[in-house]
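Just the one chain here, laid out as structure tokens, in the form predicted on its own.
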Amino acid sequence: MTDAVADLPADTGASRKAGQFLYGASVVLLCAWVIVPLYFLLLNTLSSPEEVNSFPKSFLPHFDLGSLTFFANFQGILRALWNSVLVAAMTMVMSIVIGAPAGYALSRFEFRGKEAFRLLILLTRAFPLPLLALPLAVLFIRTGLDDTAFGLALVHTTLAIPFAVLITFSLFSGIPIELEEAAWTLGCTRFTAFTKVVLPLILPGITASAIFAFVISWNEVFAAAVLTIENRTLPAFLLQTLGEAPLHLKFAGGFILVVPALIFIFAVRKYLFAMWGIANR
């Protein structure tokens, strides 16, 4: 019995070290999973066509900017970039305007079918978009929304709303309702209590939810390719342009598609960390 008790601290220390090792290894693998593809994308974008097709590859490129120069001078690329920014911005605004009140209602009110409603929100993401392509195209043509940024933003908002609702629901649930009740006793209405007490606390999370909506819209290509012709977004434009393009131009197109989203996320990264803090209260 005494020997077993004496061995317990050693076993606990070994288990703790094993857990720390697994945690560190998981972090390294996750970072490699994200960084390595981005590195090879950058390497091939800044390399000459001969280096892109060569093997083995050098660790550093020789900085041949011919592929990027080709896209910078390519007709229609700036318009497609503007369309992507415009559609993503509208998607971001509409998803928050619709999703945040729904998340607040789910976190603050009890009503019949609440759990079923949350499940239905998740199931909307499981419905395959290709099945809706033809009905959406016919509907948009009849209503005049085809080949417009607003029409495409409506589709992207539908894709982003489930994330906006569930994220804001979890964040509103992390804010004690007693704060609002205290504001009510001091003369605030429900709306003023929300705007003066809850909204300042939840604003980082709202911003982070908007970031997810922006990224979803930025990366979406199927609806953009089906519902637009002249006003294509950048992913749909690159898909149409690079179908038969050489490999080095495909890498450059992927780089142009990825970099703006990375810059946007990096610029608002503090809101992501703030959301993490709110959600873990």
Contents of the next structure:
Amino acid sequence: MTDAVADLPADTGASRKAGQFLYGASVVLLCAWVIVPLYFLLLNTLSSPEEVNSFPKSFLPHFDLGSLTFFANFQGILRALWNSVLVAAMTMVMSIVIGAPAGYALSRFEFRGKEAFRLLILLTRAFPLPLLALPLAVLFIRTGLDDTAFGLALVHTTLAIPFAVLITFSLFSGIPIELEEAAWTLGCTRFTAFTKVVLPLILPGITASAIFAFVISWNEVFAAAVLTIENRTLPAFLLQTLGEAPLHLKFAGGFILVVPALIFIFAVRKYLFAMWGIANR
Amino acid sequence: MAEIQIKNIAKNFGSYQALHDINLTIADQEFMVLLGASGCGKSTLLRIIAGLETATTGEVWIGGRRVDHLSPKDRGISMVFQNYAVFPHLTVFENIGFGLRMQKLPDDEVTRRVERTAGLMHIDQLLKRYSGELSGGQRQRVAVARALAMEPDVILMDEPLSNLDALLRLEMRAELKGVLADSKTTAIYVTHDQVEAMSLADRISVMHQGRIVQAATPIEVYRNPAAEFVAGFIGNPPMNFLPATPSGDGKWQVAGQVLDGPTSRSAPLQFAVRPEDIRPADSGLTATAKVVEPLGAHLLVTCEVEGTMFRAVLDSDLTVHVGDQLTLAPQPDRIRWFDPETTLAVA
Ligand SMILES: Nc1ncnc2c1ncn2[C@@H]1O[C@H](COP(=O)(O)OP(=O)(O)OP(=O)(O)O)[C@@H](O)[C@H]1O
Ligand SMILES: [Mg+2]
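Coords for the form predicted in complex with the partner chain, given the form predicted on its own:
To see the whole picture, the full complex is given below, headed by that same chain.
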């Protein structure tokens, strides 16, 4: 793909060095942009309340676990954590069950309005949730879905589906159609060819896409705050209870929220690149 | 017993017609090669027979049964793909046994058949490997073994050797021919390589722009091309053509020479002869040598006859220099005539 670059006549040494420096500097800057705030978050989480409010700061944490222990014993936090996991798990399952067939159809079949359909999927993300919140709340109250994990999972699923469709579309497109055709000639129906050949091959990617849906739900706070009262998820719970809390507890709360997302991004970075590949097309 | 009958098959992709009214009968256990240039519709026809593509009109019969409404798995066929399509998540053993497991055969029967076909294709050492651990040639063997293990009535192959290097292709070609002859399956083999076609086929169907131009034995296709296209496509180098004008009584004027030809025609024809059916002689066509290529076994001389390119494969003992005037005589019984209007052969 990019091999052609190597064929270009060689640059002069000086300008190449300058280019390399610029490249290196940009990388360092970008990394710092992401890492420095995260580091301060960690630092403040592991500091005592006095240290959080003091200045100047030391650059090494003192491993004061006071704030974290406080959270571990906080009333309702375990319930909120459980709700978060429950909603995220339902979101994960539903977005894959609905999104993967759509991704398969997009990659394998020609149909009228295919491009428009792809665009529409992305456009669902352009609709601001605050605009939908009130009608949704009314609808949920009428149908009895308000303040339930399932109701919230439905909303989160609509948020996660565009990604599920696009990621699985890219996964399915990466599987040569000949593999399926070979399976058909060897005695498979469309369905058994899918379960015996395609599914095993895309399972790692499906897993990644599922975890992605999980994290989208995990991080979502607006719908969670509007549509639930008793059954709050962790972000909504923290938002509610930490509004008036001291600074050191806010830091600790933020840290608790960020860590799962970070672990996830690290685990699935390969598939994220694949997804961006589509977005550029 | 699996005779294949293709009746009035046509295929449209949108407004583009890829196949025009194809009729072809392939006898039981026959090895039929579909030969033609890229884009002429070979794969489309093969995929229609396999059931991977639906014909716009027409019927496909296999073994006396109409199959065009059946899905691929119910047609008694198996197929070898150009890019092998070996399942990457299964071992070689499970790949070869895949179709047998789908038929729910008992384990010992699966093992017996897998081992037998793996032995035929000389891959018995590789049964535990995954396709990522195989060379292209080995993958090809797995793909063929997988198709053979099904013991199908019909085996369909779409350019199965085209991804292999030249030497391996030669080796696999001979091996395929032997294995398929022993298996007594009817075979349809798609290729654009005429040497492959000539060496493998019982019969060749030459395709051109979505039509079958000629279906005959390799030697017939070579000796008696049914149309100018076939004459210019088969043979390397292909046939020479020169315009011929009638001078009455079955005599034809070709580049200043008078030759015997068809008696039934009075309009101008195309004279054609293979480069290897030309000898230097005392009287014949006057040619000027333009390019001389010693090929070891032969001497390939590209000449000009009255402004038309004309190739001759001559004895390598001859010495010919560029610019030499040659007198070349076509072997009378190897001369063919074509009607320039219809491009078809004239007897
Ligand atoms: N799915 C499709 N949609 C539209 N046109 C197609 C489709 N499949 C094939 N065609 C067209 O039909 C014609 C025949 O294609 P086919 O694949 O049968 O050619 P081929 O003889 O196998 O060529 P090659 O030797 O390159 O494989 C081509 O012009 C091709 O562009
Ligand atoms: Mg083809």
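Numbering follows the first chain given and starts at 1. Bear in mind the structure is a predicted one, so any value in this text is a computation, not a measurement. Rigid core: the largest C-alpha set superposing within 1.5 Å between the two forms.
request  = Align on the rigid core first; then say whether the Cα of residue 28 has moved by at least 2 Å between the two forms.
outcome  = Yes, its C-alpha moves 2 Å or more.
query = For residue 225, is the CA shift between the two forms at least 2 Å following rigid-core superposition?
reply = False for residue 225: its C-alpha shift is below 2 Å.
request  = Could you tell me how many Å the Cα atom of residue 19 shifts between the two forms when the rigid core is held superposed?
outcome  = The alpha-carbon displacement, core-superposed, is 6.6 Å.
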